[in-house]
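In structure tokens, the next block holds one chain alone, the form predicted on its own.
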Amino acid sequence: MIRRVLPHGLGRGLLTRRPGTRRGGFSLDWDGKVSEIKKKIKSILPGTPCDVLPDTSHLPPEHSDVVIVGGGVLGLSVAYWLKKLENRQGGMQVLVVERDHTYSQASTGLSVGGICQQFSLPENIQLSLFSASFLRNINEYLAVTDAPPLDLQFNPSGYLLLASEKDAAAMESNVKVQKQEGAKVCLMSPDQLRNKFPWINTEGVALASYGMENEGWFDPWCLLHGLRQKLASMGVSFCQGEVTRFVTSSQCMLTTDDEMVTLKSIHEVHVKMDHSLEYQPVECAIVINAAGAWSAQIAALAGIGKGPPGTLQGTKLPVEPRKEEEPDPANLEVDHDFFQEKVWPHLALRVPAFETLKVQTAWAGYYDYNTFDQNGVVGPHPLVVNMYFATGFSGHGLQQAPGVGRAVAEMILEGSFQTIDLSPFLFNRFYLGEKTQENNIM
């Protein structure tokens, strides 16, 4: 494949100005320029090497085994585990494409950085338990020679959930599952809650659950930096650009129900370079869709959801950008009225100290919101057979990224999930209408 380049001109500057010269102030600098002219003429003659080559270091490679669309923590985690688990060191070429190198609108950098195991689904509990272990031992995973150790500033203060009389039985059931999976969570009566947290108003609270280990918050930027630094040392390539097209091949086949379906395979990704109308084609074997809130747009580029309604080919990836419950996700401006009218009254009622506190600063970030069941989408698409998903986690993607990245890498390298079975998070459930119900979306 021929890399497209724009030839540089010979340039200007053969005339130089010298102070005080006559005839308009210009003189020919023959001594300094004759040899330069000869070199430039020689460089463009047939059969001679060209000295004036354009800088292509910012371009992606022409070939990569895996192209990961999205350079947030989920995409980087997939890249890390692919390199970590590959059979032959250095054998797999991995490219991460991120359109915003500043991460100014990326969910990773705008996240609070919370981690919690108090879910109702065993799969979500297992993912967060593994992530807690990963974060606590971060330098065993992401250490780089001659680089200072990472400090995630992990604060294990725990999550506290409150339930009314109506929801108390569900909370008890959830905590039972959490303990079965190994999470350290305890139940508290209103009296126990008041004793441990005397600043909480327990009116209307029938039961509480509290995470005693491996819950709290950490620095998302440090995790992002650590992953990028480690991946660079592992030979992963990075590119700032936007994926605008997939080139695919297809073949038709009959299902067991005698339904004709078309299987697609992506073999080339077009990456539009920043501040340019040009694109760079990248041949590849596998594409990872980790584009977060914009992953549905990336899926649509591959034709996902563009078939007849009610068919597998017509089933869209149901992920869209959301700003929690704020009404307008078109931008990341903070809706202060929403906070004052919808959030503040509940805070002040539950914690009276909030009545005297004032908001000093605020920011907003996007959820990659799965409108179907608010759970992640992991693994391959059934028809675009070499596109894999790591998206749609609706607010808990950051905390589960280490486990999700490992699961996707296992599926690619081994053909199945090996450590945590994430089959309930496969794409097929959208077509089948089978929700993976999580009762504790936070």
Second form
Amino acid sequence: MIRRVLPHGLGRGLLTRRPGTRRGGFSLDWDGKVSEIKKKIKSILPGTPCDVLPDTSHLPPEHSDVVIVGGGVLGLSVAYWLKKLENRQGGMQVLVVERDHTYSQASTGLSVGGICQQFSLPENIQLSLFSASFLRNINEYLAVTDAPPLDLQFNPSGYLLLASEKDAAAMESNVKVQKQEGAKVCLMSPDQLRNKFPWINTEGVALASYGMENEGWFDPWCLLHGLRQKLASMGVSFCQGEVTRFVTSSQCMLTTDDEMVTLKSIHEVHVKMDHSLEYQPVECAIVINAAGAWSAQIAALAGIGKGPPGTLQGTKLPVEPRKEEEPDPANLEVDHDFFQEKVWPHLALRVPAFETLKVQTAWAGYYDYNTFDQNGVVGPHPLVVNMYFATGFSGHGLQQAPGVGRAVAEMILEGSFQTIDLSPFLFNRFYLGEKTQENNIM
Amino acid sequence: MAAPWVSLRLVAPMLNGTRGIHRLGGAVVPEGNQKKERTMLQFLTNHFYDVEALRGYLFQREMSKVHLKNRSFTWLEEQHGPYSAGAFFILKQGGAVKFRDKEWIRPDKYGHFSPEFWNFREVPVEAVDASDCEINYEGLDNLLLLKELQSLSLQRCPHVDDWCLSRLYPLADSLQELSLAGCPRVSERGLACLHHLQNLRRLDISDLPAVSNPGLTQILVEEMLPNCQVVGVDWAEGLKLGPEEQPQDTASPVPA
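Structure of the form predicted together with the partner chain (previous: the form predicted on its own):
Okay, now the whole complex, with that chain kicking things off.
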């Protein structure tokens, strides 16, 4: 009796849970359930990789508000000021794409690291002055909790420029502009020069200008490292990869003169990983071209310069990795003869003690040389509306990076330059043919 | 940044020994406890955004305190003349000033000082003792108002660094005595730009922790300023390896 009752009771209990099954069928289900449970436990326990989703930790994120192409000092400076000047904390997602994480060919690391205010354009002077104050207070700007303070190893010796008789007037007017902008530069006559620096041969020198303050050289690697550290703490993502494609969308619009203009805007950046064909399309709102010596290639990817020459569409970005007289830029091999033939004679003439000079080591680096007027390109492109330039500084990039970064960030966030007006450095000048050139090229 | 609450890294290392306001009681915290506090704080900082943000905010507050101390007093120049304006700045910082033919004016332990110097419109300041003051680059704006300064002492100033030294050249005509002893941020690169101060007769560069080779630096500074007596380091310091301190010759075979 009891034997018949118990299974009956159990059966009813099971049946109330699962009304669909037959009375005698629960044993088969139980076996199935057990094997399912065993499979689940096996997959959850550590030791077996749960490969439900593929691993994408080496790829950049799929969305980013701003993509900065180029992780040198200019790109990092733009990223820093974007995060610093944004209105809401965490409001902007910034991604910095750098092709070479060792920075082996980047102009930043190979730079001498000099800073100087002796320019003829007031904008250049203001940029250098701001950069000097940024570097002076670098431990306040780039402070990261628990990180040791940065030591830039700044050497505050000034730059001395010598002018012959025919350049003396230009030098005097330059110094006047520099003093007006607030740079501490003084003019010296040949006698004062001999007094101060008895080891200089003042033959042929009519006038000299000497920077008293805020000029010298510092360690660019330290600045780079400090910026990277601070950006990582501010939430900027870094990615090692190469930008291979921009996906743009165009819009035809009529100007006030009833001309058709095609405005493009980049909405996706394809970042290709090193040593593989894998790429990640990153959706973005703004792209910043801070690729230094290779900026022209990035601009060409966005279609800048693809058009009949002479038109705005056909105006290329005139930035090249070279400089006129200097040796072949195909690689970074040092041409020792260049020093012997071109540089040493001048040195030995000016400083007789250098006649017995011997070169111990030498290294080479690229200039992002602007072939048009040797000054930087800053600001948006008129046709590709969301590409901003911060490149082409032809040897001054490092010393003007903080100021330029701030200017580009202001342009993006506010729509116009707020502190230093860099309108003479906009892209339009290449099409209009207006050169913003320095009087004295260093 | 490395120690709780106070930005000890940017302030002179000597403050490590003094008592921070947040330490318990009057006892100096032993080294072991300091280390534990530091790693606990670092652990919290690495794991909680709030702690990191709080520490960042406290650090910025310390910085703005220093900036406030070094704000510009040049607006006082029109009313009271440059010498009184500069003297007021130094006295506010906690330093002492000496006008020509007058006695030293020092603030007492509460920071109060006598207002008699406001009357000295035409009397130049001869000597300034800014030891242990928090003067930085911006504050030098006010110090450089004192055009006929003859003696300047910046001993143990925690924020005086190479940039500040490069700014001292306007005092080249009058400055005869300068003391930089114990400044933690002055290095040989900053000392190199003292070449403008050709009227200097006495320079004290002892105890500069950031200078890599004190003996060599002393020789170079003496060469740079031929008329100046450079006090500080004994240049033979680097050569002081006596016979008993000769390094052991590890290449010689051990006698069997």
